[in-house]
Amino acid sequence: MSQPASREQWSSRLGFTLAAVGSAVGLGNMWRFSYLTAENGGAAFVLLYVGFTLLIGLPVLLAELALGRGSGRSPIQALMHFGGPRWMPLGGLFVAAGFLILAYYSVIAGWTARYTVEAIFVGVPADPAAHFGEISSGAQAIGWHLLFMATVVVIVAGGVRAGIERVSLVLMPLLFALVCALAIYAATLDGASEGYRFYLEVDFDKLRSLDVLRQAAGQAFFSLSLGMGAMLTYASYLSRQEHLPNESVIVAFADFGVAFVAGLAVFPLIFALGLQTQVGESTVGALFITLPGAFAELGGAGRIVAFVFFAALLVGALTSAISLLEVVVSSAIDSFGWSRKVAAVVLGLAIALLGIPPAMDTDILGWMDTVAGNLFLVFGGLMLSLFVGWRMPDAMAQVTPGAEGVRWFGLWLWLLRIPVPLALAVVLWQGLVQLVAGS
């Protein structure tokens, strides 16, 4: 099937690749992967994660790319095109997930933007915990959330080429440079070797735990922005000459690379300053309390390091948020015939309003994150794998163009039909258990 004549396309392969990597690289890359690695076997966990990326992440990513490029449409219309009206709710779930996630994600990104600006003009707070408590909710949090959302709306309203692609071509190389600079600086600190040892010490015994296996599978899935239609939407702007398997591998391992190098920066820094006892599982606590405390211990240099760190964090948050809004905007354009600017402004405003409650109360933010991350995304990925594996007419015909020499597409389809759904069903069940236990 050919794409609609009026539909935009990426101007270059590099533009799509950087935009897709930007969608995958987000706030979690700067801490969650590193923490899971350190707590669950070090380098052994890295190998396990890479294995699950190949067995779960890449098959679902390739399925999203094939579905998006093959239909040339956003999630709802793409599912209807290949599966009929009965599959429209799955596309609707993707849109709902993007809508809900961006509402609270923008609040966290607002905190990040504030910390970035404060690092330049004010410096690192002397009491990071008290400072975060003051700015994480209320009128100030709302203001930064709205400012961040306005930025995302302006970029998405600019279009695929003039907005999303142009920004990605600048921001993603900047992100890679910032993360590498942090890792190089951290390596110069006394005591950095202890951080490396904590991060990468090999412990195969921990890999016997079913919970560790589940976490590795979940991280491989979550880190690639799967199950919410972002990759599907971005792929709908691709030409049929692109090599989808190659694009999948590049996106997956660029995402892994940023997360891995971030750990090489964060843990040496924490251990060099003796703050390892303050490290907790909470991503928010680590990013906005523990690490600013580490920066404060560095004195004058800490101000510069804090700026570089939070600037990198902000770039990752921005590129991920752009992809989330694009899912919603593209769906409105395809389903209702809205212009891009109208869709971006109206839906961006609606998401901004939905973000006010989590900006007022971090408990609401946590609940929204649990529902969206543990339920919406995993269920969406599970159903997508079943759809492409069992229901989509001739899925091989949609993934083959541009990659005619690839011989393992039969294995890809088999993974989507059996192992991937089983693994995601386990992750989904664990998410439900955690949700019930926490209620």
Ligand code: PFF
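Note that the coordinates shown come from a computational prediction; the quantities given were computed from them, not determined experimentally. Residue numbers count along the first chain shown, from 1. Between two forms, the rigid core is the largest collection of C-alphas that superpose within 1.5 Å. Compared with the form predicted in complex with ligand PFF:
Superposed on the core, the two forms barely differ at Trp412: its CA moves less than 2 Å between the two forms. Once both forms are fitted on their rigid core, the CA atom of His131 lies less than 2 Å apart between the two forms.
Once both forms are overlaid on the rigid core, the distance between the two CA positions of Phe33 between the two forms is 2 angstroms or more.
So the form predicted alone is up there; where is the form predicted in complex with ligand PFF?
Next comes a single chain, given without company.
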């Protein structure tokens, strides 16, 4: 099956890898991962999250890559290409998820941008909770959100190579360096060991909680950018020589690696400075309150550490937001024949508007995050695994090129057919029950 002739391609393998890692590594790794780990009691959550990443995330990631590269099309067209028109609504759902997630994601990225700039020019706030209350919603939050969205639009309008790939090649190594530097710094703090204990010592009782399980699954999907066609879209610009299993393993490990190392920075910092009680009451704002609290207590160094932390978070947010917009933009290019620039500006503007409610009210933001992470992405992943496992004519023929020696594709397909959908169905059911119960 040939790819549409005019489709742009990544200029190098590394370009794709870093862009895909860039999509995966983002606010999910530092903000969402830390607050969920704190909320769900530490190490047990981390363990479940790793388990989900390996057993469910990896097979679904490979499925998205196979679907994207095999069709050379954006999500809606890719599903229709292999499955016929009945699968169009699923593609539509992916695009809707892109809208929903980017709208609130950009608001959080806006807070992050503000904190980064403030670390240089103003310093760390004396009363972080009051400061967060002031800036997290209202006109100023909207302003920073719009600024962030404008940046994302400019990069996506620049195209796959000149925009997305170029930015990822520069920013991703920078992010790795910043996160490692933070973890090393945190290790030097007195009292860091208590943070490590919370983060790394597993309380096995917690492993049995269905709720922790559900959150860990949602987090694995959110963090790997799965279940809404982002990886599919990036893979659609990939050549048939690339080894998809290797790419999926690299992306999954890099994504987990950054989340894990970020945790090695966040928890010692919080515990060393005695702020753990605040972590227990964790919400979407936790990181933006607790950490500046920690930075403030570090004295002069605190300002530099704050800058490094928020700059790394901002870089991650930017490269992930780019992939979210790319799903929507590439769909408009393929479905309506729009030019890339027009699609980026028009759709970016629509998403910016959708971001205004979460920028006015953090409860709306938290709700959007729960719905997106625990329902949309999990449902998307469930349907994707069923599609590739049962409906796609010859899934093997799409993963094999470039990876001829691999012997376990049979196992992969089996995982997609039975265990992955079953597990995701349970998680989705739990998510719905929780949503109805109003928690």
